[in-house]
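Presented below, as structure tokens, is a lone chain in the form predicted on its own.
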Amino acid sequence: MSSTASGKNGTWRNWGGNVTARPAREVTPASVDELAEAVRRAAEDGLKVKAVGTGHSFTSIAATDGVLIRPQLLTGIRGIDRDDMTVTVEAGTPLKRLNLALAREGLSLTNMGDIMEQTVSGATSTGTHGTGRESASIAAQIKGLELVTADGSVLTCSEKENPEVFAAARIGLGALGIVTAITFAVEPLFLLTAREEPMPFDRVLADFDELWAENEHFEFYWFPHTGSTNTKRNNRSAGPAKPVGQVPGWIEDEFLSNGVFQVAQWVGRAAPAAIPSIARLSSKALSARTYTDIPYRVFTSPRRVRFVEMEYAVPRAAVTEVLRELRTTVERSGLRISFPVEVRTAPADDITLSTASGRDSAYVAVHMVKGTPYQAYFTAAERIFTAHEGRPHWGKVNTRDAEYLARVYPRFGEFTALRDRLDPDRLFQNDYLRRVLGA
């Protein structure tokens, strides 16, 4: 185990380049034994305790000034279970890598985000999810998970063992302990085939039930300043594979997709009055185009250009109400937006501060370049989401407290109760966690 004090060049930045942290020192244990005495020794020093994987979240819910413990020795697949359809990985493990070991043996998540750089565990507990009619989030795939609690121990958890914390750990916000090792349901490697094309706002929102209804895996982005939006659904395939040649692979997902889009951010930050027509060229940019690929190449794509976001999921319901009053404040505002507003849903589950616990959700997304004030667009995109009780994506930028929470979270004290048992003295507690569930 290396264990590092944090002097000069000790300071930690998320992804997104909004949240820095200085650790007193940082830890990288290969095993759990050594995480567990890691954990112990800040308990026994008067430190607070957190883990961080590759810094994708835009809030500070792995941001501490004790000890960080960085989890990237923890890695690789601890076994397959070909009887009972899982695998079971290390917490460090990137989603990528597990997506490529997983295709290696024939198997593949039934469902993924659209980003693979973060680790199983970063991802999973703060609720990462794609979009499904059916199939939901990566953290309900979990069967089985293994994690060290604050006073040292080791807690293995599923449906059957230890139930209560399975039911909260799967998305645990860092709160109940550290995850060391997550067993996932698995299927046999499957096909999808992709249809992407443009479509005009006004139609999406008409049609949503529809789009939603007859697509196994629906989603668009809406580029604000304009009527369009690019459409994307995802459906199981027969075959034969027809993967995106690699030129046309290239121009669509490197050349526009981040190269000629990071061009138009630089654009626009230098001339905001510009960002409209910047906006109504890119969103004729994309063409239509269909392919059938394996699941992780069809679900996941590069996200080259640095970016902060907000992400609410709200009641599906209410979706085409949400965006036509984002729309509306958009227009009235004066704001200019050149980053698009991404669209998804999720069926409800049962993981206890899942943002689609209890009940069917859809989600949506603002985002603003990296180094751009994106203060007043969230302030008045996150006054919509919170009208219709929407429920802020627990790794990206909110303002939500412990009380609007409690209101939104049907099992919110079921959770905050699991913690004064699991972390009375709260180890694993921060300026985040402090504000979202309380003292």
Ligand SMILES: Cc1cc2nc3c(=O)[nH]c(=O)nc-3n(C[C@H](O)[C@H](O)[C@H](O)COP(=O)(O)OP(=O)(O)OC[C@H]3O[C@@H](n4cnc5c(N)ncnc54)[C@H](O)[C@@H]3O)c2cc1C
The other form holds:
Amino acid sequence: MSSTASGKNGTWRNWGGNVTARPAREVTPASVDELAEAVRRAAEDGLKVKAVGTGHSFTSIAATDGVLIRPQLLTGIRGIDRDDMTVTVEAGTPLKRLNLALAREGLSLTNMGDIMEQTVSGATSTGTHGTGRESASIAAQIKGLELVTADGSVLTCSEKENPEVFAAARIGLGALGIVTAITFAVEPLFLLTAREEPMPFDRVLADFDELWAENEHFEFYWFPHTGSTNTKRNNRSAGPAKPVGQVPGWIEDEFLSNGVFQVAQWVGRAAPAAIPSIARLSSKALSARTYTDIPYRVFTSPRRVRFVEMEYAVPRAAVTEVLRELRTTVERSGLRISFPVEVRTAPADDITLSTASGRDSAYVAVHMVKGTPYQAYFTAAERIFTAHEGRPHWGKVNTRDAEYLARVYPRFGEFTALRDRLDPDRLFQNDYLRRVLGA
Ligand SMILES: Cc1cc2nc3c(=O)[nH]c(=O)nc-3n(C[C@H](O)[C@H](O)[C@H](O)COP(=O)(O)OP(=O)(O)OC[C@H]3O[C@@H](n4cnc5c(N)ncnc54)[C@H](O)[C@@H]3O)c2cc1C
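The structure above corresponds to the form predicted on its own; please provide the structure of the form predicted in complex with the named molecule.
Entire complex below, previous chain first.
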């Protein structure tokens, strides 16, 4: 939980440093009963309630001036069911702890995002995803949920039990209740071979459909101001495992990906005019490499350079056009962008407010290093994304309102109707939810 900044004068701060809040009080329940009691007491006191994970969202989705519920004491594995191939975990469990515990049991999730610092409930509540041709977000791997609703009662749901709650609550935005436990599908631990390879931007766009179709997990990073990308293809492998060796691993992951990158960000901040030259150098610093390892060691890696991010899901068929427009915009604007643009995919899923709900999707993420002005770049990028009916990641910077979101989510009304039923008095409301879901 070290990355959840907090504490000074009662001020809570997110990982990206762009959101702060001053909750009236903080509670760290150690059981579902204690959590339900905290919810009831907040309602009696006329205070709003918000559970927080590790504060890795870049939006104010977790912010509250009411009661902030902290996850630290609601952690751990409740049980593994090898017949059903599921694991049930307490909602505050960090993904890292889940991944390590599963690996020890010879099990794994199917797909995951870039890091594993977040809590399971925080990550799934905003639709955290990696990249996949068939396999979707972490929330799409949920088989069952337990939550405390606004009246302090415990509600469980799955495909068979309260299916209308299950459809929405897997990506609940913290709006339907406080999640207390999650049951995930697991599978026997497997190996993935990662092939990382620099590739010209024009070639990636020209071959995008093939690169996507030929790989279980395809993604790439484009370095703005250059025609260069770094591609990553992850595919299941029969082995043997060939982890990134200790020294090359350190050089690639710590020195090149984080160390050199950090220095490049400092230089870029001090002298923005130098950014295009730095970008050309940085994009050349990475070389091709192949390694084979268990899933979380291939999917995730540390992110030591702090940043602020916007990410939109667009229809997969539109992504090459979106990227061409983004490149033209960056070239014409005079913007100086030192952070790579990340591109991933997800298949359509059946979760009401998933960014991939009912739609094969591609994700385009833009970043700026923490502390630098990001508004001009993000505004320009968001204009492109929304022109393609983009859906913003719920946990990443966006300016959308309920009217726009109701247009791009065919099942938007289904979610808000359930919210009206489960939280009629808006106990779980905050400013962000008021904007994106309506009052
Ligand atoms: C370095 C970095 C890398 C990232 N990589 C990715 C990535 O690869 N893919 C991706 O999609 N996203 C990524 N993200 C975004 C991140 O995964 C999401 O913002 C995620 O929601 C953060 O989880 P958290 O535990 O920090 O939750 P928080 O940000 O603290 O909270 C998120 C939401 O979950 C709610 N919540 C938390 N706990 C509960 C609970 N028990 N019950 C109900 N609601 C709850 C909060 O109220 C809030 O609405 C990244 C972010 C960072 C900073």
